[in-house]
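In the form predicted alone, a lone chain appears below as structure tokens.
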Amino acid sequence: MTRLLRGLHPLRRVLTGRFVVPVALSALVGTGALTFVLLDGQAQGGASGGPGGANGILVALDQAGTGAPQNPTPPKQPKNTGTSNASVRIYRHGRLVAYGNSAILYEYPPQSYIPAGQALFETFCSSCHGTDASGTSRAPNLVGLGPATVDFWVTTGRMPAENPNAVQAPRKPAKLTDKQALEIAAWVNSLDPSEPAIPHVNLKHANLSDGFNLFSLNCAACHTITGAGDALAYGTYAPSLRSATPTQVAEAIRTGPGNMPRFTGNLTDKQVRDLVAYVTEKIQHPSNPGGFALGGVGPVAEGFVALLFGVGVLTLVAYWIGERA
């Protein structure tokens, strides 16, 4: 025991003796004021009809000497994964109007669309979602949704809903034009600006092979490998992808409508671009090297044809041979 106490003597001196001041000063220096400045330089618009040049933005954060910020900010999403943490951020009059990169540019609807959007919302949406878009017993709250969510539901004809009590809103011919959908999205977003904005996908350098691999891994389990869609559980289903536009496919990936998972933060914009290219090129325009697509619904139709024509014809041939014998 005496030897143990002697061994602890230097440690006791550090904690209580002459070493306490240097240790305290080192801790103070290590957790001192931290200031950094992030300068996002000028950027140019990257999509047809998109915004023009942009002014740089200066962001500064001062961290107090207590070792933690007074108002901690949430961690940023990985870069170029569908959020405004992107390589390109375009500002106009101090307001973020677009962000993205060479694969996808996300653009907010113009503020001039807001008055018309409010009028359209009151006419077609307020009976279910409420005049302030905060939701009712018939429909959910829309405040805080990004423009891409609203645009997807309106342009695919799922909203306005014919039957608000339906288990799943079906795709149908859109009741409103694309511009009217953007106007409604602009007004809803003005209540509580959020992400994602409307994606404009640049398919020029897409990799179809990577798109197929991503589709097989993330989408085929529900939509089937041919994109024809399939039944799920409790009256729900994964819809066909054969009539979706590139923007709608990207919106669905980034917002996760209905039962679909939301792929924001875990798929890069390049991966989404490759996925969109595969869906809109290979799934919507299949080559069908076998000659007949048979509806593109997979082995069920092919098995039916094999039984009807293959086994059926062989049965008739066998019967004919038996009759001649």
The other form holds:
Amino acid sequence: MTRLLRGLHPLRRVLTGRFVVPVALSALVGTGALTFVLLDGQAQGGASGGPGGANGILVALDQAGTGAPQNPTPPKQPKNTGTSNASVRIYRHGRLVAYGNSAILYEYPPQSYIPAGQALFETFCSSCHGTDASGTSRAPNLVGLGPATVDFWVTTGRMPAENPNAVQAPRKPAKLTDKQALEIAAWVNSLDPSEPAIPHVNLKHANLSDGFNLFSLNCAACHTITGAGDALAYGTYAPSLRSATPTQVAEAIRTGPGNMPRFTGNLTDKQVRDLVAYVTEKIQHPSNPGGFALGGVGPVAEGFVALLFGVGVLTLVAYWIGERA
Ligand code: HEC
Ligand code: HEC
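Mind pulling up the form predicted in complex with heme C next to the form predicted alone we just looked at?
Up next: the whole complex, starting with the chain shown before.
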């Protein structure tokens, strides 16, 4: 050990100079501050990038002729973008029961579910949304919403809400079963038949690299590239994507819950399928090559955390050598 220290002699001279402690300390504090700024910058970037990104997307949506009710003559929806203008349409007794293509099949809940749905709505929903679902001062009108919207809010546990004054209804364990959600969706849809129906995503031939590109372009600004979620403006947030099922991811994309934009004409069903595959296969099951994930905040932050600890250890070594001298 002493031989090793003697080998370090020139270094020791530098390290034991009277500037060592202040310099080492300022390096430690400086790196710490830098790490903090970078980590914080990342969070801020996500937050401020969110609404900005959303505006960009909303503009794109408007150009595609959707989501702009003030437009007097909206151009026709492109084919296979979540509406019944799809390459496959399935009728039973003259009624459209499903539509879609090989990537996504959108299915209406059966008519026979309507009476049970009305009873459930009366019990669990009418106190806020009104017995005819047209809304009250406590909650919005639901008439004219497609089955996918109702199914999303009920199966993700957002509805029935616990606190109607919350800025945003949180995801929580579902109070009603999947079948009950479909029954309510069937009844609401019977009041004013609408789209989209419930998406069943066929993930078999999904392209994960296309999914990744689409995700970085359309979703990462709000949900972050790892899907961990992030704060948006005014106390709202883009939630983590770790719990959503394939149907819920497709429903979110096609219906735009809360402050999320609705992606319709600008994403084909094939693209939605690739996105769903990327979220449910890659984001929900990240492959970790080893080491600590540090919450998966990203390689830059992880590098700086390493540097922070590294400089800390160096400082301790400098103290130790200084003391020995
Ligand atoms: C305690 C009051 C309350 C109850 C009970 C309730 N809701 Fe809601 N609901 C709300 C509020 C408030 C919102 C708006 C929340 C938001 O935007 O985050 C909402 C939003 C929704 C939305 C989204 C509307 C849209 O335009 O996107 C749906 C769908 C919905 N509720 C369905 C239901 C169903 C179905 C039930 C019964 C199972 C239910 N709600 C029970 C208060 C309630
Ligand atoms: C402008 C920001 C924004 C963008 C862009 C955005 N989202 Fe969202 N997303 C949100 C918000 C906000 C919510 C929660 C809405 C609520 O609960 O009121 C949400 C909810 C979700 C949910 C529901 C999660 C759960 O577990 O309940 C999924 C899934 C989702 N988004 C997927 C996506 C995908 C995929 C994309 C890209 C195609 C995307 N989002 C783009 C803001 C965004």
